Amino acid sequence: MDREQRRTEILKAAEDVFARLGYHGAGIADIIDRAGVARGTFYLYFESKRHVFEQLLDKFFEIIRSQVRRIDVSRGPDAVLEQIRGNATRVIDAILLHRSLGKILLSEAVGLDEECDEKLLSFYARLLALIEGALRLGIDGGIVRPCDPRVVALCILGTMKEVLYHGIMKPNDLPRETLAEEILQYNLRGLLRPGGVSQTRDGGL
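Could the structure of this chain by itself be given in the form predicted on its own?
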């Protein structure tokens, strides 16, 4: 097994342990037991429990960011709606597919300490910028009603975070196949100009 494979195995073990025991409840001993490696092997790849935890957050940040595509408003209102739906669906599917990482991001990482909070704020700031940019393009294109794009972007992000937190903590409580559409409809009803998009999947707003 090469170094990268071994590192990946330790990260996966840490992901499982943190999701099950929480950051404070987990120890390096739990991670190496789960990974089936010696303590010395762990330290070849990671400096500490905190280091492996940060690597997991970085990994998840990249997974989420890779699912977001820039909205092209030049393709028309209906195409814009489909692009927004595509972004929402991909992000939600990615989070629910990596449920353990999602739990770490949305619960274990919050309020851990100042450095970790800065990392989270940086990630959410990047997501917020993407949403805000899409709103500004929609306003300029006459698709989205005039609004404060910063405030509305925060509302959209907050909606997604809360719904996904519930979906991760109670995986059988929400229908995965309709999450993206319901989040989208909830936000779009308050955003689109009347007649700005001719129809949605269910025939109208």
Contents of the next structure:
4 protein chains.
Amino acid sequence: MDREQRRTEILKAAEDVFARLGYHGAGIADIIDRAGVARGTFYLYFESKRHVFEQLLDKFFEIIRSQVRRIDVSRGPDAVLEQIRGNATRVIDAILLHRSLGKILLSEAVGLDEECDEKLLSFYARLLALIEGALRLGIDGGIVRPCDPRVVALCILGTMKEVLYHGIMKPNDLPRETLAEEILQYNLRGLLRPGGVSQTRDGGL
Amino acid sequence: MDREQRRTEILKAAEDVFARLGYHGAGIADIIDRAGVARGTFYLYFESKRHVFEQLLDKFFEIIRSQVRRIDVSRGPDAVLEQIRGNATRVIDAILLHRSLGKILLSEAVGLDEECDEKLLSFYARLLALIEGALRLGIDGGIVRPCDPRVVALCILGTMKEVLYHGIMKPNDLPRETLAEEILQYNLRGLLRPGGVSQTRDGGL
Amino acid sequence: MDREQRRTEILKAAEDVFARLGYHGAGIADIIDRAGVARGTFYLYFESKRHVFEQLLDKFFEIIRSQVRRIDVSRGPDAVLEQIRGNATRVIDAILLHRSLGKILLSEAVGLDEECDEKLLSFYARLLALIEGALRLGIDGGIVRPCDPRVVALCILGTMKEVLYHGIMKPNDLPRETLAEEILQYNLRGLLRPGGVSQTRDGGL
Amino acid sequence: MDREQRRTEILKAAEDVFARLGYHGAGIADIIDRAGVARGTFYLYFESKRHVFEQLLDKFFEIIRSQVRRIDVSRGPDAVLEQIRGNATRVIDAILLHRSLGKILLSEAVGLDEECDEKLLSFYARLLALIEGALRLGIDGGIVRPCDPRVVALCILGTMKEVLYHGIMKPNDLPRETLAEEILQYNLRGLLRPGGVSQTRDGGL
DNA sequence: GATGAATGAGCTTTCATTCAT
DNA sequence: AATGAATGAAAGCTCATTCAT
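Write the structure block of the form predicted together with the DNA for the protein whose form predicted on its own appears above.
To see the whole picture, the full complex is given below, headed by that same chain.
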């Protein structure tokens, strides 16, 4: 119990430090200074610098995952949209609640270490697969316009990442609700004003 | 003249190495090995590792910037869209042409160093301002639906980054044309099939 | 009483561990794991890692010493030889019986620490003095051929150490009796077949 | 050329330091202090601490090996003995000439590292095989008395190691010639005065 | 007396940068 | 201008020892 508490303290310190200085910028010295423990103590709880970092990634993945509810398609298009909005809002809220973890994930894109890279890549791959699956359902159900679901899944992920990164880095710039709502509207409707321009693909663009 | 050539050689070597190994994974040794020059020579042309990296960022910024043409709004909505498509296509093509630089920019998101961070941030800030300005024009001109141009600018940037990163990392996965076209369609139209669901904000979402 | 028992348990554990891993290879963790006691408990019974090691050396010295009987020279050459053989056999048997201690003594020759070194050196010094004394007696009594007793004492010690080390490390390679008998014969007679070559120093060698 | 010289300097420094402090007692700091070079310079010439040590072992093995001449058995027993004496004398002289290396080899018996251990063991194994082979020849040729050549080879190695270790540690205690001559006489003749005691195995011992 | 979490000095190794040639 | 050997600060990690419980 006590052990778990100590571990959590160090993990929190590491989270802050990694968020502030990045993986490479952070040293064990920074982490233990912040946690107020000795060098050896750190290694009592974590095998290595890399290992703490992975623990943080795992923690973050778990947080995100736990916000996503399976979508029930049986209750009609509007209900589906509402569920999507719920998922999106919860994820956004969770990330903005865990700023440091969010910053770590969104900053340290890749290139730390083979194992970390793999973790990140597989996380995003699963996320993309999830989105892509939902898109295919939407297309089949006639809710989503015909498109390449793989590319569009990338687009959705991209909007989320970029907007959230901004939300994390400049917390007071834009209200959370605005971010969530605008992401949704943008993803659903795109830029164009309905009926504003010619909508046939060939003619219009 | 000869000096400039030597400098370019080293810069190219650094580009390849950074793209392959990342900023921290790359050592001066890798760069000079690839460039075929001595250690000291490297420092004759560049102040530091960080400095070469900055030069590469600058080079990339310049490439991107040179692809973007000012949009002439006087020729009607369809013409504007055509110009936007032109800009987007040129940027996409340019990035996919300069894979290494693109990978560097999109991978080493941030966190290397205060000065580098500032460079990246200011680059993206200017890009966002550009997009935001265009959006405001679009909204005023009735082409773009009413929205928060700052958030939507982030969304657009996000889609570009994510799709391009995928395009760079898995060059043969999806054809360049598909990427460009899908980004455009997505940005313009969003996900929904026109008329597919109720479009009033209150009722629909 | 109980305290003494605990102490002995830890000492035995240390003996096994040092024999298996060597002084530097062994950690306190290994010893306490084997002894089944806590870290702090170890330091309740021994001041330091070095200290346990010294205790083991002392224990071993005592075992060896207790095997050596004073030689009675009054009963003629053959009886003396018989007594020497008795001493040698008992020492050899004792060492092979305490493999771990033997391995420790013979492996960790020297160089651990000033105090340990001194202990080892003084042990060997006393052993050598013992042997040397016996040699002088033998020379005076006409049993041993004229020689430098100090160097020859080293030779005798050397044969013992080397053969016993082999006996410890490869227990099943050569039978104990063979080892003991061959050491004795070798020490007494050397290599040459009696009468096989010219034995005068000047002529022969 | 210059590079080789520098390397030799560091190697010599390492030799001194290892001889003085032992493998574990010695730190890179000691070596570079003695060599008068910077930390990085050390690693320019040697991969690791272990690596320098191995180099020293190799160097020593080579020195020893180069002192041993193949024995020509065709010229009679006395000539064979003379050749053996020559080998022994050269080896002894070489070791006493390279005190530091000798001390390293004879002190750091074993237990440093798997690879080093293997090196040492294989060195001694080859040495033993050499001696054993010579003994078998001697027995077949009737020069050497019947004995177990494996055990006796250990005895010979043991006398050499012990006497040389003494010679290294206390250089001025006994003259080199005495050491060499006494080892030889001891190995050849053993302790007993010829004809001094009954030589039949059963009766005498 | 027993515990085991905590300690921190110390280790080997790396690598961006310098500078004598 | 070009070289590459030399540098040394700083990193991550270990482990014998201590001490509050």
